[in-house]
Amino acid sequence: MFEYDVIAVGCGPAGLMACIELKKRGFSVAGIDIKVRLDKNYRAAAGFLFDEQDFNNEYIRNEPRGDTTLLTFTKAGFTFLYPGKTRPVHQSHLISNSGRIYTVTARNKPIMHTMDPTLWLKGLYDEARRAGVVFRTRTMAINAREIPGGMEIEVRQDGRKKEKMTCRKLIAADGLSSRIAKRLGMNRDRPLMDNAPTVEYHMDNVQTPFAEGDIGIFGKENLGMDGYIVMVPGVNGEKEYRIETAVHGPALNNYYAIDYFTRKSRFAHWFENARMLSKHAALMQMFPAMKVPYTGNVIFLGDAAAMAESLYPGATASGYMGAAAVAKELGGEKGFAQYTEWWNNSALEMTNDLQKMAEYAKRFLFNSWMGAEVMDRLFELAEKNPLTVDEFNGSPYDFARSVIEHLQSLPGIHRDWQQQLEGLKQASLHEFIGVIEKLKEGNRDIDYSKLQS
C-alpha cells in the first residue's frame, strides 16, 4: 500500500542521519531535498565543532584516525567518521570598535575544534548511498496530509507536474523554515521571535596578524553599522577563514557590513591577496523550539523543531536518536514519545531553557549593551591583563559569562563598568530582544550605494 516504510523531507545532517539508521534497521527509505547535491553544503555553516566538552547534554570524543576523524556520541551512542581531519583551536579573540583586542588562549585542551562542514554532509551522504538509501535531489515537498496507517506527500520535482508519495512514517527535517511544519499547523502556537539573515565568506589567504584562533569583531567603525562578524579558521591552513556576519535590519545590511569589513575597514589588508572560496547565506527563522516534535505519523527532527541552529553536530544526533523512535514506532512501540523526552531533557540545552539563547546571544551583544567606548576601555585594560588558561570552555553557553568574569576581575576597572557587566551576565533573554530591535531601528537608514558588487 505504501512506497516506502519512511520518506525524510530534508535531508541536512539530520534528515542523512536517520535516513542511515533506519535503512541499516531493514526499513525502505527515501530522502527528499530540494538541493541539487547533498553531499554539499550550500548554506551559511561556520563549521563549530563544541566537542571534548559537555555541550547541549552531549560530550563528543575526537579521535583523530589518519586523514578521517572517528567522532563518538557518548550519551547517544553511536558513532560517526568523519571523512576529513578536524582543526584544534586554542585562542579565541574579539576586536572592539576602535581595534583592540581581548584574547583568551587555553594552553592544553582546545576550545573547540572546527570541522567543514561540505565533507561532514559528504560522509553521512556516502553512507546513506552505501546503506541503499533512494535519494530525489531538486525535488520540493508541497504538501503532506496524514491518510489511513501513513502519510501522503505531494511533491513536484524541477518544476514538473505535482506527484504524491506515501510512506507509513514521515519525517520532516527541513531546516528552521520548516515547510512541512507550517503545512501541518505546528507553528500557530510558536511566535516568530526574529528573523536573522546571515551571510558567510569562506576565503583562504587572508592575513591576520593571529597564529591561530576564531576572531569575533564589533562596531561601525569596522563593519559600518553595529553587529559583530565572526571568523572561523577553516581545517585546511592558517589563512584559511569562514567570516559569517550577524547584523540586525534589512538583510541587505549584511553584505553591506562584510563587503565594508572585507573592503573598507582597518582591516581591509587582511584581505588584499585573499581568495573567494564560495559565499553563503542563510535566514534563520526563530520560533520556541517544539516542545512536542510530533504529530500523527511525523516527526520533526534538527532545527525544523529548534529555536535557532542546532549545529550539524546537534543536528546528526537528533536524526540518529530520530530513527530510532520511528522504527520503535513502526514496530508498535511509542518511540515518538520517547524521542520527546530525550527532546526536552537530553538535546538542545535551549529547547528547555530559554536563557540558554540568551547566554548563547551575549556574545555579539556586547558592544550593544555596554557601548562601544566603555568596551574599548575595557579591551585596553585585558590587552594589559590576557585570559590565559590551561583549559577553557568554548560553549557558547559559557564562553560569554567566562568572558565577563575575567573583564569584571581586571586591575582599575570601574565600579560602574563592573555593574553593567553584572548586569549583561544576568540578562534575560526578553532584555536582549529589545536590544536587538534598537539595532535594527539604528541599522535602517544604511546608504546601499556604497555596496560594492
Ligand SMILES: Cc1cc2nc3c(=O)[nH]c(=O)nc-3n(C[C@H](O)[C@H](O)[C@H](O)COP(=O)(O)OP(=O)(O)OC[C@H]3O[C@@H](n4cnc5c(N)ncnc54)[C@H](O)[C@@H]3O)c2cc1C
Contents of the next structure:
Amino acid sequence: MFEYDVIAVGCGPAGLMACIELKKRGFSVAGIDIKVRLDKNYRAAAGFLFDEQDFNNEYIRNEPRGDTTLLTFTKAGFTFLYPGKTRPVHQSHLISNSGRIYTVTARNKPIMHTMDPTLWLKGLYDEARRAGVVFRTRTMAINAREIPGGMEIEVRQDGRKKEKMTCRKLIAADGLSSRIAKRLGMNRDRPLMDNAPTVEYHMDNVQTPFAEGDIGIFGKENLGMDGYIVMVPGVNGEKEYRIETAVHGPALNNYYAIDYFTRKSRFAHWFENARMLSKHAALMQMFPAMKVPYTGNVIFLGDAAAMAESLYPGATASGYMGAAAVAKELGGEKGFAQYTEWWNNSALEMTNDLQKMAEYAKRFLFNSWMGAEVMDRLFELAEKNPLTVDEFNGSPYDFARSVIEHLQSLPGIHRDWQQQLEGLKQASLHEFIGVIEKLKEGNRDIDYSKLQS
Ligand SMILES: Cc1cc2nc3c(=O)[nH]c(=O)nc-3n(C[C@H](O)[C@H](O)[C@H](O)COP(=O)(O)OP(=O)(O)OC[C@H]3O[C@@H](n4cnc5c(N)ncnc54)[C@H](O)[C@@H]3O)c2cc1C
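Swap state to the form predicted in complex with the named molecule from the form predicted on its own:
What follows is the whole complex; the chain from before opens it.
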C-alpha cells in the first residue's frame, strides 16, 4: 500500500500546478517543500511576464478581470486566474557607462507585462488548498528510491528524525540544482555550465525619470565594477521596482554592485527616499536541459529539468502537462514518453535550441562585448534617433537582435562598430562564451569579422 498516489517534491509553480491538476482528476496527492509558506516567493524573481506574443512555443493571452487577470495558455490549453493585476511595460531603457540612455518605445502594444511572483504562487496555492491537496511545509526531501510499484522518499521536517513516505509516482519539481535529479543520477551527462549568483532589492518610492518601463544599467561608473543591473517595474505603482544584479566574480560582488548603484553612483538620488520592501538572492546553477525528463516512476518538471529558467509560466505549463502525463501513467498508458515529446518539441525554446540561450544572454553582455566607450558613443547616436515603434517583440530571444539592428542602422555609425555589432548578432553560444572569457581577461584583440562566418 502506498501513502499517496502522487507526491510532488517542490511546490513552486510547477509542483503546485501539477498537484492541482492531479487532485482534480481524483488522485491522492501530497506536496512537500522546505519553505515555511507556499504562497510567498522567497528567492529573487524579477516578475517579467512575456505574454501576448509567441515565446517558448506558447502564447499567453492576458485578460484583466477586475482585480484579477485571466491568463490563457493558448497552446498548452489551460487557464490560470492570476489573483492580481499585471502591469504593461511600454518602454525599455538601457543606460551606458557614461550615463547615455537608449530607449525602446512600443506605442500601441506593451513590450511585455510584469507580475508579482508572490501573487502567482498564492493563486496556485489557494487553488490547490481548495482542491484538497495535502501539504507538508518545512520538509526537505533528502533521498528517493524506486520500490516495487512506486517510490519511497526520505524526508526530514524541521530538522527532526528522518521519515519515509511512499507513492506510486513521484514528481520532482524541486527547481534548479534538483536534489532528486542528483540522487537518481540524472545529472551524469549534464555538465555544469555556469553558476550565476544574483542579489535583488525590492524597493518602493524609487524616483526615476522614467514614467514606465524596465531599466538596464551597465558599467563600472554605475556599478563600481563591470556588470549589469536591471530594474523591473513592480505591479503596485510607478515607484516600485525589483532591482537585480548580474556581475562577474565572487557572489559578494553582487552585493557590492547593488550597494554602489543605490548609494554611491550618479543614480543614488533615485533612492534617497526609497523604502526597502525586501531583499532576495539566488544562485542559478545551469545544466543542459534533460532530454529524457523521467526515470522509472519519477518525472522531472519545470526548472528541475531545464537548462536555466523555465520561468513562472513555463514551469506552470510544465506542471499542467506533467500532471496529465502522471495521470496517464497511473492509468497504464505511456504518459511520460508523451510528456517527453512535448518537453523536447513544444516546451521551452532554449531546451532544444542552445542558440536561444545565447540570444537570452546577449542583452546582459552588450557592454562586455562592445566595450564601454563604444556603447557610450552608440547610445549617444541613438539619443538623436530613438527606437519608437507601434509594437516591439520584447521576448528575451529577440530583444537584443532588434536593438542591435537598430543600432546598426543609425546614421553616422562607424563601420567597425557595425561589424562588431554584427559579430554580437551572429555569435553562437560557443563563440559568445569564448569572446566574453577573453574580454574578462582584458584581451580586446578580437577579429569580429571572423565570427560572422
Ligand atoms: C534571479 C532570478 C530572476 C528570475 N526572474 C524571473 C522573471 O522575471 N519571470 C519569471 O517568470 N521567472 C523568473 N525567474 C525564474 C523562475 O523563478 C523559475 O523559472 C521558476 O520559479 C521555476 O519554477 P519551478 O516550480 O520549476 O521551481 P522553483 O520555483 O524553484 O520551486 C522549487 C521548489 O522546490 C523546493 N525544494 C527544493 N529542494 C527541495 C527539497 N529537497 N525538498 C523539498 N523542497 C525542495 C523549493 O523550496 C521551491 O519551493 C527568475 C529566477 C531567478 C533565479
